[in-house]
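Let's start with one chain on its own, the form predicted on its own, as structure tokens.
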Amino acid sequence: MTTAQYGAITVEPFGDSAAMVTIPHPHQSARRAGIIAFRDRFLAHRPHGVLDVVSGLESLLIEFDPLRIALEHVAYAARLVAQWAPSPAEDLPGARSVRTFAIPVVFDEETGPDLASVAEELGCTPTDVVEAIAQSTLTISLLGAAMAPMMGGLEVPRPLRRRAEPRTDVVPGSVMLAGTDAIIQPFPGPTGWRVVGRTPHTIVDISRPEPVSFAPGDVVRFVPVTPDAVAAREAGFLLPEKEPT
């Protein structure tokens, strides 16, 4: 176990060609922020023989070629990186800059069929739920199935249950909630998450050189808009906010 700026990390074997990195911190927010910070630093200093890293909400799987590098060397490199690990906001040579997204979302009965049930579960009104979502600053924890961005930081009174009966075909752009996390559906498909709204933007486009809008560590705000406002604007592929010049 190695101590870093966000606490201690553990590195454990995961089969014969991977290692699992975790942060045994008592607070979930610290574990999630810490693993994102570690991932960015590790990618900026990727050791020879490391094939890929796979992000989890609170873990990082390091896959390597055992013919080119030994598990012990991967673990040693991970511990060295952890000792240097910066805060997510620190500028690092070779590291990707954190981007901010303001995502327009329509919240109504059509786009958010679970909005009313979420409000009932929380003991408030649908308007209160939308306000809570809009006031939340969320951070991309990982890209899940079909590159769906899973983000933490939803400011609700208590974690939300998933649906007892999953939906079979959710529209792309659907904004969905579960626990204290949010996710956006990139393509049509099933889900057990609670659908509360929809953005008109495309977030995954395989025809683009960089097909995914987000990366782990990016910051997201949801901005409520009306259907008329959506109809009057050209949505297209979602891009980050421009930095002030």
Contents of the next structure:
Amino acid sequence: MTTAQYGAITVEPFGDSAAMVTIPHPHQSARRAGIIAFRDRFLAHRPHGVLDVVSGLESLLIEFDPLRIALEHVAYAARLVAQWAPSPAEDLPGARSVRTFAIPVVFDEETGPDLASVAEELGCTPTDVVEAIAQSTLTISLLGAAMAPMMGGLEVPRPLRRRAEPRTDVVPGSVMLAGTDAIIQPFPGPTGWRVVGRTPHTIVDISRPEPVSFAPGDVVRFVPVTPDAVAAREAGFLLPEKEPT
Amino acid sequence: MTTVALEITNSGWVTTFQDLGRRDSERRGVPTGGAADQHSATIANVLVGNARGAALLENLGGELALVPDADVLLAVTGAPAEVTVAGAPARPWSPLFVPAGQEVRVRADLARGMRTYLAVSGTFRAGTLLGSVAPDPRMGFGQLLAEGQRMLVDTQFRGFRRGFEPPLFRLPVPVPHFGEGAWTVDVLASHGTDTIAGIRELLEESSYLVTPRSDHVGLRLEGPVRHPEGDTEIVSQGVPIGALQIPHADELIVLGRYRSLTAGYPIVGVTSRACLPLLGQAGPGRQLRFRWIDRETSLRHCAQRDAEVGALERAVVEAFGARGFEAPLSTTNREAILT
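Would you mind giving the form predicted in complex with its partner chain, to go alongside the form predicted on its own above?
And the full complex, kicking off with our chain again.
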């Protein structure tokens, strides 16, 4: 059995029906990895009356029914989980194991209108940017709006800025960057993130009982492909790489 | 069990299927969504013997009209509204018997509230996304109802054993007050309240105006605000429904049931759970005032609300039982309610 490697947690009330959990660790990577580990464990040992959780990059919002559980009990349960609960991946039967994804992406001027400005900001060429993205091993930290996978671990020399003027209508499948994070746009919509490429895969399919195939903690690599290669075959719903049997 | 078709003869501005929202979906990036005024939606269902979270209709603006092809029991709640059945005035916030082929019309007084709810005894056949009929337009799940559309309801209602005279029943219905003037919203301080000097006093002393740019993601309010000093780091985080957020612009946003993660904007308070239904009825032009309350007071208000709904549930079961109509409340449900 493993004990939590992230140490203490902070639990603060947030309104009358929610509590915010953060990890007071000096290193960002420890805070981010820790909160994912905490989230998995907390959900595996979910107290009665806890309705849902919302993952932030470095926080977890616990939503509860205050008529069924008191804030003090939520906080107590969270601290117990942080201190004692085993990692679900290792110790719980039927726990979900980490999946890996190799996602084909077309990086060009049409699919990635911000590629040139990102290169300019980093003082390199667009080819170098694509190279850096392809070299990065990213980990899904949370599912953002409309189940968009938000992932950290982009290996760029410094964090990227958001667009000063948000784009109003970004097409589905767009691969976007901000800070050292990447996200894929599942549905048409606005964004302040920098659009650098596009995958032909369907990221979220609401006609499926399980609209997405990924979850926080999963590992993603982006694989540059040419538009011709994309046109040659039907991409379809995004699925993980075959796991070795 | 019979299946009744209800034809929409007028859809008003926006009418959708609705319920109390998705469960366990926020951890997957999908907001819970659901009825903006959860209290009115709950009461509409309870009044027709449905479970609190059953599917129903939510109307925003214009006049909603529909005709059932068999006798149905329905209820209209929400904003103060003019309701007619076969042209005769009928009571909102009450079970209504609608004979086959007769038209129900609902027109809300938009100056008093934004949304009305119409529940029908039984189960609407409607598509779901992650277990809920609540719309999520952002994910391409609109649930919009159009004129001429026929909705199907599976119902066990076949009229009452004895005759009826209006009003059908006298029930202890908790009808909220939708006043003409400014509405008071109770808020709790949060860890962001003290990051902006003087914001507590400012919010309490000022009046805020709901602007037309408001939607189900948030109410955007015009009124005095203050900003934190210096640049705060942008780290996306989850926030509760009803959170008061101050963006870079000079406005105050009260986040609604379709909010997503927020990117580092200060949250200066959180609306009391008991006041959220009121916010769901606040339309453009409405004046809002904020009042700070502590957690204990807020929870007392919640418990009071819940007890009122429970009392209504028990009264409905007894009243319906006396009229020989026990369905569709299941036996277990009935026992749970009566004990």
